[in-house]
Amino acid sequence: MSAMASLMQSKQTRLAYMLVMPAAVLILVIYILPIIIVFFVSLTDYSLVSDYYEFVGMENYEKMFSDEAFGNALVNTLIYAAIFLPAAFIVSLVLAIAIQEQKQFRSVLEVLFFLPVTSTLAAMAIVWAALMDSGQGVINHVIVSIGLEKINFLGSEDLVLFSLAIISLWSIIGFNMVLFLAGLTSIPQNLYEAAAIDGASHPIDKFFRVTWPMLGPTTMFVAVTTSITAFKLFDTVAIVTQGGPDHASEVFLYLAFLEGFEYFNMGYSSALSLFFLCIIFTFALVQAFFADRNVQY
C-alpha cells in the first residue's frame, strides 16, 4: 500500500513540474536571461556603432560614480519620487473614501476617475504639454484671467519636476483609487459598529482605529507598485521635456536611454540599467519588509 502511495505521489510531483515548466521557461527567457545578458554587456565597452568591443570589467561602474550626469539624474529621480509618492498615495485614498460614501452615481465616479488609466500616456503627455504651454496653454490663460502671472510649468528648472509629477498623478490616481476601494469594500461593517460602541464614532476615529489597520495589505501593495512607477519615469520626460531645461528633468531612465541610443555607449547604459534595477529592487524589498510587519491580514 505504501509503495502504491509513493508511486502516486511521484506521478503527482512529475505532473506538477510539467505544469510549472512552461511558466518557468517563459520567466527565464523574458526576465532572467535578458538581465544576465545586460550584466555581461555592462562589463564591456560595447557600442552600437562598432562591431569590436573589449572586456573592461568594472570600469563602467567606476565611471558611473564619477559622472556628474549620473549624480544629477539620481537626484532628479529622488526629488520626483518624493513629490509623486505621497501625493499618489494620499489623493487616491481620499478619493476612494469619498466615493465609497456616495450612495448615488458611485459607478459613474469610479469610471470617470479610472479613465486616465485606460488612456495612452504618450498621447496624453502631448495634450498635457499643450495645456501647460507657457504661451498658449489653457492653464496659463485661466491663471492670467484671474489676475495672476503666467507660470512656466515645463520651462522652469524649479517647476518642471512638479509639472511632470502632476501628469503622472493624473494617470495613476484612478488605478490606486480602485485598489483602495476594493480594500475598503472588504472591511466588515461590524468592526465599525464595535468601534462606535467603544466610543469611536467620529469619522477620524473610525479611520485610524478600523479603516487604516484593515487596509494594511492593500496599502502595502499600493505603496510598492506606486514606488516602482515613480522610479521608472521615462516616457513623459522623453516626449515633453527631453531632459530640459538644462538637464533639470533628466531622470535616471532617460539618462540610460541617452547613453545607449543617443551616444551609443551600450556598455555604460547597461551598467546604468542594472544599477537602476538594484535601486528599485532594494527600495521595494525594504518597503515591503517594514510594511508587512505592521499589516493585519
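Residue numbers count along the first chain shown, from 1. Under this definition, the rigid core comprises the largest set of C-alpha atoms superposing within 1.5 Å between the forms. Here the structure is a predicted model, which is why all the values come from computation and not from measurement. What changes on going to the form predicted in complex with its partner chain:
- Put the two forms on the same core and the Cα of F275 is off by less than 2 Å between these two forms.
- With the core held fixed, V25 shows a CA shift below 2 Å between these two forms.
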Second form
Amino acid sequence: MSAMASLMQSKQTRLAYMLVMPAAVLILVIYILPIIIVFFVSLTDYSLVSDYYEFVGMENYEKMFSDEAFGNALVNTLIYAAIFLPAAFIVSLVLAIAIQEQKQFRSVLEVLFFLPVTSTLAAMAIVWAALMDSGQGVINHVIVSIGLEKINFLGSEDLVLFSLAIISLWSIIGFNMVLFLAGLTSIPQNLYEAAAIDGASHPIDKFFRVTWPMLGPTTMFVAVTTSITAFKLFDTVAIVTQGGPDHASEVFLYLAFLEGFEYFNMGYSSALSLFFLCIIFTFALVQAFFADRNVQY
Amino acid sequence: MPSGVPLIVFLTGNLGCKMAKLSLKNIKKSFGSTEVLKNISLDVEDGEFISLVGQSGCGKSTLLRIIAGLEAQDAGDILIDGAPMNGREPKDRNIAMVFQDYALYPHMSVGENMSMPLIMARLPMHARLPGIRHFTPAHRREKPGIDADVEKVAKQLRIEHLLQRKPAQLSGGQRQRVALGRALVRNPKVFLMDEPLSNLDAKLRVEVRSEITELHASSGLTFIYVTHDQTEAMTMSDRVALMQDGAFLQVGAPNDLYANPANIDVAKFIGSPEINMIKGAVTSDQVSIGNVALPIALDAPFNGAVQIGIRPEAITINGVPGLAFANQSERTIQMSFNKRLVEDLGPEVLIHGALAVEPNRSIRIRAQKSQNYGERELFASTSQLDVQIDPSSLLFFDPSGKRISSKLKIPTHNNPVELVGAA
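To complete the pair, please output the form predicted in complex with its partner chain; the form predicted alone was given just before.
Next comes the full complex, this chain leading.
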C-alpha cells in the first residue's frame, strides 16, 4: 500500500519536473546564464575589440566607487527619477480618476492618452527634440509669441533632465493611467454608496477612505514598474542629448553603454551593469514583499 | 389598502420625541424609456417594520435607493417627519442602510468600519485627513467617545471580540452583524435593508431573521426591508407592500395579504407552497368547478369563467390514517384527487396531483401528519384519494385577475352539496 503510494508519488514528482523544465531552461538561458557571464566579465579587463583578457579581481568595482563619471551618472539618474516618478504617478492617477467619472467620452479619452504608449519612443524622441529645439522648436515659438523668453530645453545643464523627464512622462502616462483605470473599475460601486450613507460624500473623503486604500495593489505595481522605468532611461538620452551638455544628462545606463561600446571597457561596463541589476532587483523585492500584503479582499 | 392613493401626511409638532414617520408621495422613476416606479405613495408609521417585497425587477430596490438618497426620483416627494428630503444627500437624511453584500470596507477593521459614520459626523475635515488627523485636537477630543459608542453597539450585537479583525476574516453571519452595527451606531431614524439575508445559508437566515425582528422591537426604529422572499416579508413585518412592475399590488398586514389578496398575483406570490389555481364557471349566480356546484355566492354579479384559488392547506384528505383531516362539515366540497407523488416535510406531507375534474392542472395538498402516521404503503397503493375542500377558504378572481369577494350560501336543506358525476 505505502510502496504503491510512494511509487505514485515519485511518478508524479517526475512529471512535475518535466512540466516545469521548459520554462526553467528558458529562464536559465535567457536570464541566469547572462548574469553569471556578466559577473565573470566584470572580474576581467575584457575589451570588445580584443580576445586577450586577464582576471583583475575586484578592480573594476574599486574603480567604480572612485570614478567621478559613476557618481555623476548616479546623481543624474536620481535627480531624473525624483522629477519623473512623482509626476508619472500623480498625473496618471488624477487623469484616471477624471476619465473614470467621464461617461460620454471615456473610451475616446482612454485611446488618446494611450496612443503615445503604442508609438516607438526612439522615433518620437526625434520629434520631441525638434519640438524642443532652442532655435526652431515649435514650443519656443509659442513661448516667444506669448511674450516670454526662449527656453533652452535640451542645451541647458539645469533643464535637460526636466526636458527628458517630460518626454518620458508623455510616453508612460497613458500606460499608468490604464493601470489605474483598471484598479478604479475594480473597486465595488457599493463601497462608495456605503460611504455616501456613512457621510463620506466629499471627494476628499471618498478618495482617502475608499479609493486610495482600495487601489493599494495597483499603486504598488505602478510605483515599482515606474521606478524601474525611471532607472532604465536610455533611448531618449542616446538619441536626443548623447549625455550632454557636459555630461548633464549622462544617466546610469548610458554610462554603462559608453564604457562598454564607445570606450570598449567591457569589464568595467559589466560591473556597472551588475550594480544596476542590484538596484532593479531591490525594487522587484519591494514589490514582491509589499504587493501581497496590500491586497485586502 | 389600494395602491396609489395619496395619504395625508401628519406633521408632528412634538419635537421632543424621536419620531420617524416616512412619507412617499407620488414617486416616479424611469431609467431611459423603462418606467421603474409608477406613482408610488406610501406612509410608514414611526417604529413600523414594513417590507417591500416582489420579484426581481419590480422596482423595490430602486425605491429603497431613492429613500436612501442614492438615486434621485424623477417626480414626487419623500418626507421624513414632514421634512422634504428631495435633493438631500444620504447623510443628511438621518437614515442607515444595510446592503445586500454588506459593503464593508475591506481595508478597515471591524471597529474602523463601525466608527466610519461617527468619524464623518463628529470630526471636521482637517481631523479626518490621513497622517495629520492624529495630531488634531478634534480627533483627540472625539476619539474616546466614538470608540465607546462603537463598543456599546458591538456588545449589543455580540461582536465586541471581532473589533480588530478585517471583514475577510469573518464568516457571513458575522459580516452581517458588522453591517448592522455600522448602520446602528449612528443612531438613525429610519433603517433601510436591501435583501440583507440573501447571502446567508438557509439555517443562518432563519436565525438572523429572528434577530432582526428582535432588533426592531428593542430599537423601536422604523424599518424598511426589501426582499424577494415572501417568507421573510411575512414573518418579520408589521406590514407588507407587495410590488409588481413599479407599483404596489397590495399593502397590508401579512395575514391580510394571505387571507384577503386583492388580486391573483398577490395570491400567487404570498404563501408557500404556491396557491392552487383551478378553473370555475359562473352561470346565473351558480359557481361551479367542472360539474360540481359550490355553495358560494359572489358579492358582485358576474357571469363567465372565474379563476379559483385554493390554498394547499384548505384541502384535506379523507380516510387516510395518519393524516389529520377536517371535520366533515356539511358544506365541504367532496372531490376525487389523483395523487402523483408525496413529499415528506417532517411534520406534514405535500401531495402533488390533480383534481379529477381538471386533470391537467397540477394541485398541491399540504396535510398535517397525525400520531399514527407511517403507513406509506397506503399512499403507494392508491393513486386516487377522496378529498374535501373548505368552501369558505376559496378565493375567486375574474379573468383580469381581480379578486371577487364571496360568501357561503346558507344551505336550504341538511344535505351537503352533492358531488355529481365526479370520477
